[in-house]
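Have a look below at one chain only, the form predicted on its own, in structure tokens format.
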Amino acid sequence: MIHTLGIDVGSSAIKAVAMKLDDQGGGGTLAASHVNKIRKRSVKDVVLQVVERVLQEGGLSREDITYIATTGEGEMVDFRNGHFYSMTSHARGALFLSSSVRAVMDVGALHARVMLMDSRSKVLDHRMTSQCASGSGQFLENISRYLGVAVEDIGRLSLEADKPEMVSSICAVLSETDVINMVSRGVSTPNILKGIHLSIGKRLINLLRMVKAEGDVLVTGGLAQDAGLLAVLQSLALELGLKVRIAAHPQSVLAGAIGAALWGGYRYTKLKMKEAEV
């Protein structure tokens, strides 16, 4: 039995996992996990801080870990072992989650990616967003601070609208000025949100009729748990008759750590390999 730990370094949170598995680096089990936003503060702290709380949660100490595997931004931290491509490791986060994926929709704090997937999470088409697009995390989240709404609460709020109001713009500056424009002619908060939902929810519809997916696909990131935002991506695609079937695991923010400690793992067994075989 082995350990492994998984650091993925997003451009607002810090996400780590600590896995257990056999001896051949396969059969994983999540051990512990922690998120922690980075508000201003210095990542690599962060980032220890949140090692700290998963070895804690596990009951392990740095010495039981055999892999320490990064994603995302992870080439910052120092004491890794080695670094796996975000993409990838997103792919075999959500087919860890669930078996039955075929496509992961990553949705993060400064864009939002498509990609298609095999049955090994082996990666086979891609899109994604530009980061000047208003179909983002952070964009949401200033929303719906300028709103006084908790982050939380967007996904309630936004399921309660009734006649929502589409922002007009991919630019999030000029998005920001339509809300403020909402707000002075008195377009309510839920038909505010909605209207946001669905603005980021067409973008990221197309990103998954342009890599052609079928089957189940798993929102990551840090909207995954945003139910409004999940409900819109579902209606859009039954009205332009996909065949997709798209949710969330309520552990979706920890795919890409997640995937990360599991191709550590991998690594750590290859390599073995290799020197027993010397």
Partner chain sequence: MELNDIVRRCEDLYHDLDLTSVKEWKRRTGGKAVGFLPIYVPRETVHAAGALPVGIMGAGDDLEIIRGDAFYQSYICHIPRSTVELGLSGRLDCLDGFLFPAICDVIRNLSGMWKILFPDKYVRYLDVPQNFDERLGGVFYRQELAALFQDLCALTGRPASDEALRRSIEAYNENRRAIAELYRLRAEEPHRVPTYEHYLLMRASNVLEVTEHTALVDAYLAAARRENRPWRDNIRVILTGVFCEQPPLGLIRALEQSGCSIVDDDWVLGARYLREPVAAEGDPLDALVTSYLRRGTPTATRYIDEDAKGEDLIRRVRTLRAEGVIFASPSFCDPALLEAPMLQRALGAEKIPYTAFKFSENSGQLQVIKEQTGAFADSIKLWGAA
Second form
Amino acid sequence: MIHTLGIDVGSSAIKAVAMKLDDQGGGGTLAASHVNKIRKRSVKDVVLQVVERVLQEGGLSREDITYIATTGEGEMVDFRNGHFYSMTSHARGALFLSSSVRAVMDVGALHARVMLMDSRSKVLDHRMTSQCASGSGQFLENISRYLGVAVEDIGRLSLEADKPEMVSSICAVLSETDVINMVSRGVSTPNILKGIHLSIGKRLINLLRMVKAEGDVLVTGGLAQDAGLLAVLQSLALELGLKVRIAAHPQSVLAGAIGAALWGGYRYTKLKMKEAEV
Amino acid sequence: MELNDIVRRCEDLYHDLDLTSVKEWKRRTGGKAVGFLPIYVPRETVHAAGALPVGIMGAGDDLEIIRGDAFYQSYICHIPRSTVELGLSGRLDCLDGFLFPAICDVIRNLSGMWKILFPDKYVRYLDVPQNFDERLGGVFYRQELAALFQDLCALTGRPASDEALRRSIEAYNENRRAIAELYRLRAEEPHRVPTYEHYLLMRASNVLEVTEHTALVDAYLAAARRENRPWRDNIRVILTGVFCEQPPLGLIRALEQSGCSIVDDDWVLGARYLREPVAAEGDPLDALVTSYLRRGTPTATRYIDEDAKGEDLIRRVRTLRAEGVIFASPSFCDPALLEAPMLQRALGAEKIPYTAFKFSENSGQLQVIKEQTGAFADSIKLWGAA
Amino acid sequence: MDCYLGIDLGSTTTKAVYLDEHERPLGRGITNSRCNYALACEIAGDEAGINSRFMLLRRRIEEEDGARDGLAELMKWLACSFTFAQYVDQLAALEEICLEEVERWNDAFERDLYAKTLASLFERMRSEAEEMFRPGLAARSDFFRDIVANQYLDHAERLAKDGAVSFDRLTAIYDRAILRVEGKNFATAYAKHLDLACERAVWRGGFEPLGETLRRAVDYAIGVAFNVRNTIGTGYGRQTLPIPKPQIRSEILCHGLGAHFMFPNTRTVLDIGGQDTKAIQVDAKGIAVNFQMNDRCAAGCGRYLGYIADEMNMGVHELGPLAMKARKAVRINSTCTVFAGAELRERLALGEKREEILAGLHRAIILRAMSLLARSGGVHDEFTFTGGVAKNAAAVTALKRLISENYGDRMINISPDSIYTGAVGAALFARRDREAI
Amino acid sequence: MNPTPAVRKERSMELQKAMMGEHFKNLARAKDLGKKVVYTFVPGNLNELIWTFGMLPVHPEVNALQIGLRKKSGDYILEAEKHGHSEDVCAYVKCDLGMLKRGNIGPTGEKLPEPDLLLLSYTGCFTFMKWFELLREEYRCPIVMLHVPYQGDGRITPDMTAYVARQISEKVLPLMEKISGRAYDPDALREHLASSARAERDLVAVWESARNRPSPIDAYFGGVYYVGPVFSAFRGLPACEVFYETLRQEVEERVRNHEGPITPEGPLKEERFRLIVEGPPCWPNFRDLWKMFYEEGAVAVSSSYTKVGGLYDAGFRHDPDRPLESLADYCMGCYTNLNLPSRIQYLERCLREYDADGFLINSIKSCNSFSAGQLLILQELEKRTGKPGGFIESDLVDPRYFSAANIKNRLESYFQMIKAKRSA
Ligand SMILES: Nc1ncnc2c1ncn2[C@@H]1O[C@H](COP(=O)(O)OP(=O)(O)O)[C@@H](O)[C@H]1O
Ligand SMILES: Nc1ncnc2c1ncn2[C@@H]1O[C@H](COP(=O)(O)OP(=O)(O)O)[C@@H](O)[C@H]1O
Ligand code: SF4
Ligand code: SF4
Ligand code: SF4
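The form predicted on its own done, now the form predicted in complex with its partner chain:
What follows is the whole complex; the chain from before opens it.
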């Protein structure tokens, strides 16, 4: 039995997990996990904190870990053993969370991407947003900050909407003005939030359409926790007649970290086999 | 020459937006210099007229675009703005003429803009034929070349001589030979020829006199073979789409860092556009015409109404043992972006993996691209050929 | 008195200017556009009225008493006392609304606890206010929202320190309440505030000898009735202005004419506002002949700076001065405002200097403006820089450098009132249209 | 080029509608009628030749624009993007390919026949080449390409004409003979060419009527209706001649009555601005844009877009005495095949001859052929004529690039600028 660590260094939060694997690097159960927002702190410090927490929670020490894998912007974490690119790890993590999944929609603070994968989590195709923040979490976060809504409450509130109102600008920054106008016109917070969800949702569904996804789609990344966005995605998919079932997993936000940890285990055993050969 | 010296020399040339090396050459030889844009121009004609052909491939991310933007909307690729910026800032003043080959509408229109912006310079739009029948396109192209050669000789004051043309053809054949060797070495042992160095060496062909460039490549080859460089666990890829606007150096490096070794590419394509030596006997213009019609690279700007382009790419994948293809297209580049889906379908039918992204010559944010090519390399490494 | 009103309904701020019969500026007013547009216009207009009264008042004192030393000082006292009087009213309104918010809660204990906390919070704020409005202190902002937010958050943080009340809840109360306060127009009570201001200035500022003169002038100023003969509206939100279409003028024309009015030799105008950037070429009469604008993406506009300021927990006012301390500018790769925010964090984490990153960000904005300028036909002599961002020294420095590098020597004008350029242009059109009728 | 006719139905419009209806009906039944179908482009099309061989032409661009007008292009473009096409590239291509992928239902709701021949007479735009490579990939039918040299030096040399004419006679004709099963009949071609020339003469008279004040026509919005028959399937047919004769009479009638152009909301009351417009329109929002013009009393007295299928007002006519040569010259003479200095000269001439107040560029994201360099055109024209230029951006068929508020803002500012300039 071996333990590996997966660290997903995001632009807004650090996610880490410890995984327990068999000696062949297969199987795998989640031993411990932790997520912490960066909040303008030094990324390195937060990474260390998160790793400590995970070890503590899992009753592990550094020595117990056979492979530390990073993903996301983790190339700068100097104590890693290996790095896997986000798409590789999110696909693997998604497969771990739901074995039937054939496409992943990873929506984080600044990015959104959709990957099409096969039953072994090999990425077959993907689409992502360009250098414009109009379809990602930061956008939503800004608006919610303005509305005085905690990020955790966004989803719940959006579900209460009865007459959502769309923002007219595509720009994540300029939309704030629209929102301000809505507030002053007395549009309710749920309706505003759902409007934003719709605008983000449309972009995301479009990505899904472009990779021609079918079957089970798992939403990963921070926005997977947003029930309002999820509902919008589901209804948009239905409206457009896409043959997909979109869902999130309670541990979706950890998908990247989990995937990295699993790949770490795989590489570790492969390297050991090579060593044995020599 | 030591490897480091060669690389440094190429770096200097690459960053030399003021074309000091060209100015020096002019001072030294008293000759003229004639600029040209990608992809292909028959540099032999310029050379034979006694002028230095100077390839201009935009300005990478070395130049802030201020006036160039005055001429282009946001949805047009980047290379014409940096070219205009170079021109308007006086950096191209040492070029006595400028050739605009038929690549796409943007470059085509730029030729007219150049006439207006620089009325004192020799400007020519070079209409290469899209009809590859010798009796039709061939005749037309020969007329074009003859007129071009006449013009160039008038510019330099040299007589238009077949003998000079033949000598130039030989010099360029030598250069093609050296470049082919460079590509061969890289394809065989990619770790010996890092992408970054390879690229810079190719770029040097834009500004160096051809024999000097040939010598440089030969020296590099010798040095690279001597140098002990560690093997890298990278996948082998072919890069395509970069025939006109060039990716910034940072991007070229990022590809390798993210786990992809490039074993073939189409950057600085003009230097190896003709895939075989040009006949150095007989009528030299005819030889150039025939080479162009028969042995030109099947690239996006060449109209071919059969499956030849896909087949060519697949053949290169096979012979070079490439594990995948990377489509890098300049943003808003119609030729590259419209070609890609056709090639991709051809690759798909053969189950050859590929990935695609867009860039512009001044892309600063490489994270997304790196992420993508990294995942591409990951998937090939983790899943093997399957 | 007859006058002409120009209103510039911007995306972030609404500006109003009064001109008299001879095209002489009377007064100007500004408010943030956050509340509803109609109200923003009303407030800006009223503020411009107040400003005009100050102007008339000053003229009156000069006429009566001759220009004398100390008049400038007196006017400063009067101005800050006026703001103080308004502030006190606004603060009271804020307190009331905050309490109302708390009243609605179900949990009696919490309700009580927070009501008490708020009472003590506002008590502290009030006691500080007097000190905050003394002449010579640099105001952090023109807007109640910004001034009060600082004070409120400071105290809230302190009160929440022992853990009994939550800072986040206090901010949430504030966030709701401030919107409602901004929905009220305090400028209408100008007479009362001016009275109070007169008293405070005389007693606290030590202007007893001038007391009588001032009193008379104030009474006169309060009594002036403005007869607005024509209004022209312009700006980002001009379509929503409650005035007929013929009285609405494009921002391009207004900015051009406004800049020409301030600097008659102007040929090129650059306006960087909150949500758009405009490059305008004008002829010798100030009529726009060419323009380019960028209005779809927040990259390169004032909002970009606002966003960065939020990101760094600073006021927009403070960005420029900090960036000016930089010895070099870091090259910023992201064009998108949001990504630039992320890049900023990343670079800070990598240990790059705040001021150098900021310098880079300012340069990035100006580079975008340069490309618009180029597109509109270049930079001609004289050049006038307007809009809110013209108040930012680092942006100005970057602009000056780039202009001289690329266009050579150019006379570069920046008026301290540059933010009013559009409104001035509108007011001029208001008078000229009236004349034409 | 035959958008849905304007509200007030002129006889010419009825004629055009009938012609179009008939043509699409024939196309739908082409296989039953035993007619061969040729896909070809508008600029530089060899219509007369196609009719000479009794074949039926299909113009993918006309389909794309019709679909744009019906606001369906957005969907088709997304469809093409789903098949790997980039958001960045020409949306005309994507619209056409998207339509193909969705079953090739033409603008009239009937299925279009597959081509028996792809005839690429590639004029003024490199994207056409890629477009045909893509179509070939789909249809895998015979294809022939006519390389049309660019007027890089601003003129057509005899060598150029000979090159194109020889391509026609040695490449195009033999293939057409083979596919149609008919021998080439030079006399039939001459007849079609003569007919073309007559229609062209009347069209030019229509253009020139815009010199009147008020102008009886709008040469941009209205203009795209006027060029419908001569740009698309009908040039060289008697029906086309009838159409232009009728149109000319209608326009002359309006001149006599001092009437302005007809807009979707009836005749224009007052001509306040006379403009030259450069660049194609945006089809999905054609009406919206037009409205922004006529509401302000702005009339296009000439436009470059209506010259992409032939620069007749600059003197070109199809010529039965030089059949293949005049076809060659026609191909090389279309507006987008002019180099930039010639384009500027042409627009400058329009500005002066039609006594316009200014010029407006509608810069189209799709079309590099038009758009690359337009900003220089703007600067040069301003410099040379002193008249104000306006600049708006949109797309031919991609609705994502039309921002009504944005364009309205710019247009308003532009019109106010002209007015302020006038009164200053
Ligand atoms: N419960 C939630 N509802 C909505 N959004 C959430 C929720 N939790 C986190 N987020 C958003 O998710 C984003 C972070 O996602 P993550 O995948 O961690 O991004 P990154 O990897 O870029 O840091 C943030 O923008 C945050 O606002
Ligand atoms: N004192 C100041 N210092 C620096 N920047 C300022 C200052 N005042 C305003 N700004 C900037 O100006 C912008 C608003 O400009 P303004 O011309 O009022 O825009 P608009 O007309 O669109 O509302 C703000 O976004 C802010 O960045
Ligand atoms: S539109 Fe807004 S979100 Fe998009 S790039 Fe511009 S600033 Fe960023
Ligand atoms: S990058 Fe592409 S579109 Fe741009 S000039 Fe080159 S070939 Fe043309
Ligand atoms: S680029 Fe322009 S001319 Fe070419 S196909 Fe597209 S729209 Fe037509």
